[in-house]
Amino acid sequence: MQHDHDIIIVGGGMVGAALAARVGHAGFSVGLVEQGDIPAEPSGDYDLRISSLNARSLAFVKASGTALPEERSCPFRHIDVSNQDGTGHSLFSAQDSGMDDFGIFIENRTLQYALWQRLQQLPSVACYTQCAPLSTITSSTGRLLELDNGKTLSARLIVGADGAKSTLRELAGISVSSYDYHQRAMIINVETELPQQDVSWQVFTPTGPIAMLPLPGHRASLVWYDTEQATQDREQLDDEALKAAIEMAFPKRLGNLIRIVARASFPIKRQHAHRYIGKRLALIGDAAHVVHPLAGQGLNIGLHDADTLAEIIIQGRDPGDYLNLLRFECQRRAANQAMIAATDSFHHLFTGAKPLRQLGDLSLQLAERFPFAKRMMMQQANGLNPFKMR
């Protein structure tokens, strides 16, 4: 049977950009289905959403021959990690770790943007705007999705990467495990007195951390963890009593506040589909697993989520072969689900009840001490082999 693409894939966001400029790079016919219009070039100030890329995300955006703006990303080489009284600290360095950096923050939207003018250079990847799934069922060799403007698409394999209301997961019949954390997290930007830095860091509070994330220039990204009450109330302050709620929560070193560029919030929820895979069918990113952002990774693992089934289309013959389908559920949900039991653990140890609280400081004191552990875990989160000798 003659097929429209070798693949189609879902969402045109981070995640299904990234693959499709990733296995369209390396000759594959990629047919990309986005519901909203081509993204636009980034301007003005910046944006409140705001990622980081680990080492191995950014090496997988790079593969594809993806450019990325200096001028709109921020790289970070500490991550420092505190408890509020200042009983547990740990403070983790890029070079203690053997890397450079730890990565970048960058806008969602400019990383989408890069992506897409990468998609466009591609004469293997066709992209189909203003449009979103209908209906999809399998063949002898494929499968077929209709879309709802009267097109009807067929390939060896169809990935959503719808996020995590992910249509094509519902067309097919997966379900979904979720957990409310009831919180909300109020994602702040500022523009602050201090230059530029190079560290992220993280205080954990009895009701939530709370963030920085360095940004170009003047500017930084703050998020501020709460009960949902308390951040509902928090959004009804006007620039000037937040910018005071701000400087007096947060830890001197955030400095100086010049003012409040903007601000909105969201509900904390965590969700895990029951399986990745279907026939001639993958979920990847959001679509496959949500998971609580306190420590900064929903990006990175579905961006290893579009790595590693990338890699297993490129290595195979047959893009929607099953048992290279079940090689890719398998690594990524082992590896999915400790990023899932880890942020619980963080979370419950740090906002539980007080015994459990100690117990979190006293694993920043240990991380602390000792440095092969820290090593260890930084290149874990990097997505990097700890194990692999320099």
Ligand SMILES: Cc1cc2nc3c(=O)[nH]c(=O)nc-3n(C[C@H](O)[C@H](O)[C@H](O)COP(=O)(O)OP(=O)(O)OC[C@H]3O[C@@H](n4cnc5c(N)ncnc54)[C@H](O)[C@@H]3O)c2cc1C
The other form holds:
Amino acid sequence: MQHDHDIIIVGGGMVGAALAARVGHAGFSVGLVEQGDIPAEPSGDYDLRISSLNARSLAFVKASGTALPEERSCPFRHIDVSNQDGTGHSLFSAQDSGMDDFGIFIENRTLQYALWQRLQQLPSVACYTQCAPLSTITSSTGRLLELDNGKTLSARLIVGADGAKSTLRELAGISVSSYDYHQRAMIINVETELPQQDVSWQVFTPTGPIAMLPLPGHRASLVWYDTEQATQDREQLDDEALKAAIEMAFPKRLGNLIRIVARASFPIKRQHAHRYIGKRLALIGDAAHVVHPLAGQGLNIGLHDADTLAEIIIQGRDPGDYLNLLRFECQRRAANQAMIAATDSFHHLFTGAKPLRQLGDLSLQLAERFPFAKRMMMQQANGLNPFKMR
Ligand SMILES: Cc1cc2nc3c(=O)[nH]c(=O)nc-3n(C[C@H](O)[C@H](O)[C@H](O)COP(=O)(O)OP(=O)(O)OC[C@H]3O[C@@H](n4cnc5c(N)ncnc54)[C@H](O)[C@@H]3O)c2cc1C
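If the structure you just shared is the form predicted on its own, then what does the corresponding form predicted together with the named molecule look like?
Let's see the whole complex now, leading with the same chain.
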């Protein structure tokens, strides 16, 4: 049977667009279904949604021929983790792991725009925008996808990359387990007197971590995790009062703030799909898993899903072959489960009861004393898993 595409990807966010670009670059016929419009070129000040891209994610994005604009991204070479009272502290340097840097911080919209630019250069990729799936059924050699614009498309594999509230996951009858941390993350973009440098730091407090992600020049993205109530109260503050609250709570190393550029807050939840695959169907990115963002790994593990799936598709003959999809599920579930467990333990170790927090401090001290353990943690965080769970 002739299909419209080899692969249809639902969701043109960073993860879906990255998979489309990689397999499209390898010559597969791809249909990308996105409910929104073609992303607009980012301009003006930095957006609130910033992500870190680690070594493996960067290599994957670049393998599709996508060029990322250097002027809107910020490499970081050190990660500094401590607790508020100074009893635990660990500094991770890329150099110690034999790397120039750990990766970059980049706005989500800049990455998504760069990927879509690449998609538009690839003759084997067709983008269907402003439409969403209504239903999906399998055929003998593929899967059909009925869209809400009246079109029905068919492919040998359909991939759901449509985010945490994935419609494709729902249509495939795949359920999730979820957990609410009862925390919110307030993201605040600021202009600082000091130029921000190549270090990203995070300080654990009993109610949640506070973090600084450097942006080019005198800009930084601050992340302030706290209880839902405390965040809601903070949201009511005007810019001057919020600036004063940041200067009180954040370490002095941030330096004086010139102004608050933008702010918003997000609920913190984790979620894991019970299956990543079905007949001629796979889930990747937030459609498959949502992790606590404190380690900045949600997008990275989504891109690692896309990388593993792309490798399996490129090596195999039939993109929807069930045994190959099983290989994808085995490899990625193990790695993602490990990341969910790690971020969960970080959360509970540093924001739990005092004995747990003391254990958290001890783990930072141990990481500082045993360079081998530190190197392994860094490799894991960079997607260069020493245990090879790719
Ligand atoms: C506060 C916060 C900070 C974070 N910081 C980091 C970080 O530093 N590093 C990191 O790695 N991760 C971070 N993350 C996580 C990261 O943002 C997500 O993991 C990532 O955005 C997931 O990408 P995705 O493409 O899978 O999903 P999404 O970004 O949700 O994209 C889904 C796409 O699918 C489209 N779509 C949805 N439904 C449909 C439909 N029915 N039909 C068609 N299209 C549809 C949407 O329009 C969208 O384009 C953070 C998350 C939060 C909340």
